[in-house]
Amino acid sequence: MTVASRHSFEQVAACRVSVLRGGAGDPLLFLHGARGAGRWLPFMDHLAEKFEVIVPEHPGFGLSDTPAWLDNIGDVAYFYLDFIEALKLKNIHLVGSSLGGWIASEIAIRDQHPFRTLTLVAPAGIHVNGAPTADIFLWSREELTRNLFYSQDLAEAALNYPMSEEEQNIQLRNSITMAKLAWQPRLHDPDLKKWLHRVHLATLILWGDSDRLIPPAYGPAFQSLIPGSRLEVIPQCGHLPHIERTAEFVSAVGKFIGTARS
């Protein structure tokens, strides 16, 4: 079934941010990465079977502005607080991938009320002595194409993809963004290993196990900081099971919430 998505844009904190919303039910807010999220995609359609989702492109990425005061990770984290409170929601389902998560995390151990479950799809945002993760600023678009998935059939689909001069200039400007908020120390935040203890709201953490940008290591990682937390690792799975892997990563999504709601 494909579910109808609108797209609007909301003013927060002195910033015009791009949205894309669809289905209904509790709240499901997805944190995109660092390549976006200017498009309805498939695993969408099929989470807002169950929940409202709730896609916002992040301060400086897509057709977002970028604001004055955006100047780290911690910046974000506080914006969505507000994106959240402005906009009255409750109860939500936090879904933060890559880029994404490690924001979903940073928000997590500021303030928890908002929420009901969180999920972290191969975050970063922490560094594991033995296991350094992909320098992607060094990667050509190929490169880092190609290493995103486990499938290079998917590779090169992407890779095929004819993307007109508005998405060009909008990949080009979600790097910059990145680069600024990510290039040194490079995709972690020192401090965050210090308090993800903070963290008591039911927690999912999602790997493919052939991820190539942050080691599948990372995951038992983050499950030893955040208490009571729960690990599953996707086989034959990239850096982006929700892509990748959509049944799969759906499926998890959906029987997490229903555990954790019962």
Second form
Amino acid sequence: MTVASRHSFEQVAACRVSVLRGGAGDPLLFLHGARGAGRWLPFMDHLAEKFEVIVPEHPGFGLSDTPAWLDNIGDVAYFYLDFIEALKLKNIHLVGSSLGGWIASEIAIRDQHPFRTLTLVAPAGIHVNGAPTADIFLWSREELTRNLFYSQDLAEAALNYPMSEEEQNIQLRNSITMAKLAWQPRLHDPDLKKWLHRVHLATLILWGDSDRLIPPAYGPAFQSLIPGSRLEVIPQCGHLPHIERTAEFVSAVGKFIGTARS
Amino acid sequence: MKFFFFHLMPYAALDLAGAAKYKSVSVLLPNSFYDPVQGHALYTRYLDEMEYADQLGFDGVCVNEHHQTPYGLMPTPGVTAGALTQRTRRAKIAVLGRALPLLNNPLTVAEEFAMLDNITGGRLIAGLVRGIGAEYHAWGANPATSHERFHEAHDLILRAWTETGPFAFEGKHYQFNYVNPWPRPYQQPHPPIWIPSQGSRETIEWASDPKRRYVYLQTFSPVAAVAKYMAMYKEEAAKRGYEAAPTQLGWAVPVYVAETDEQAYREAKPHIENFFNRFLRMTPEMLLPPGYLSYESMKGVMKSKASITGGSKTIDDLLKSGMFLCGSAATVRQQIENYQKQIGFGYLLTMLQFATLPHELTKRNSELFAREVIPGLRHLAEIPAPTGAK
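I've shown you the form predicted alone. Could you give me the structure of the form predicted together with the partner chain?
Once more the chain from above appears, this time first in line as the rest of the complex follows.
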């Protein structure tokens, strides 16, 4: 089944933000990773069978503005609290991948009352001493793409995808915003781990067992910081379970939210 | 014209074959490749070469800041400049420069430069740069805030030099309750400010602004780029209602002079190729981390795919593009005269030692350049002594 998606722009906190939406049900807010949201993807389609899936592009990414106030990850977290108010969203299932998982965590330690559940997919945001994250800024596009996936067929397909000039420019903008948010301290906020214990939402943490960007060792670290959270490791999977293992991802999220509801 | 002697102080003893096995000589080459005994000998040798440049009549000597690389052994250029205050008597000392965005406290630059200016009785030239892209990897500094931090640090340093302290500085990246550095600069209102760049419209618009009129230096670029960016500087000045003087434009370029063209070519070939292909070698991701150039500039780079690291260059490529001047004194003199007449720069910053070029050849190169090239070119762009910014 293919759910019709629609694209719109919303004006929030002096920032014109690009939003993809599809499906009906409780809102599921998906926060994308460093490479942006881009197109309506199969995993969104599957989730849209049960939820109203809302996929904004973060300030400074994709077709969204780069507002003058955008300096750090906290700014993005507060922006989303404004965004949720502006769209009058309630009972949200918050799902974030990588950078998006970091943003979701930062939102949750600030205000968790708009949310029902939290799903973190190989989130950035903390640092585990002795287990460095990959230097994504030093990798070439090929190295990055190969290391994103367990399946090198998927990496190959991604490398062979002919990017338009517009898409290349978007990737360039995304990388600049990514550097602004995550260059130093690299991919984390030293204060986040001090306050993750405040997250009382039902929380699922998903990690690919072959994640070469943020090592799987970060899964247990996150789990130990968020009381009552559950960790599921997906086998033969890289940094993007929602892309690489769409069926397992959708099923895990569906089951988790179903259990959390009852 | 004025002639400066520019030194990078490279680690000339580098094991080139060993280093070739690494992805880059900057940042990633293990520093076990550095031998302190060799290093000590090289520092001594290079300081001798710069002292000799002063004796040979160069108008100035130039040092610079580079981190975590055998390309240049001056992470703290103030140390080199400090040694040169005692080794030189007459030449200007140009620190080209301090990389402002890499610093947590830019007031250290205001203080260090003021010390050098006072010790030398006003021989300091203050170079301000952003640092090369690799240094943002090496130093953990955020390339996406590099421009903002550069401009704010510059404003802070200028105010520290020209306003009576103590005053408060209320910036986005830097905040101070008390800005009141001792000593104040010897040169008033402040030492001349030079801006080395690989070429960007933003830098040129800013440097050429009538209230700054900073000296713009084009470094290690094909002569077509030198011409393009210097013309841009003049256009920007004209747009703002003044004519840019040759004293506002400088070109930094490696030069090699020998008795004949053939001898110069033969002697320089391995060393200049080492410089461009081995010492400068880094990946595009190191050279241009995200945000180091503005979005618009970066789009231009992506289109042209131009980069100083792109591919291996032979001496013939370098001579053809004018990235290297090489030949007998007559040949080199003629080349510089032609370029000067076309482009209109007032300063030539000659790099007479590069990569693995040994001391004896460096010495002879310096002598031939000073004795047989400079005198025939002095009359070009006849200009008064540099007077600083205002």
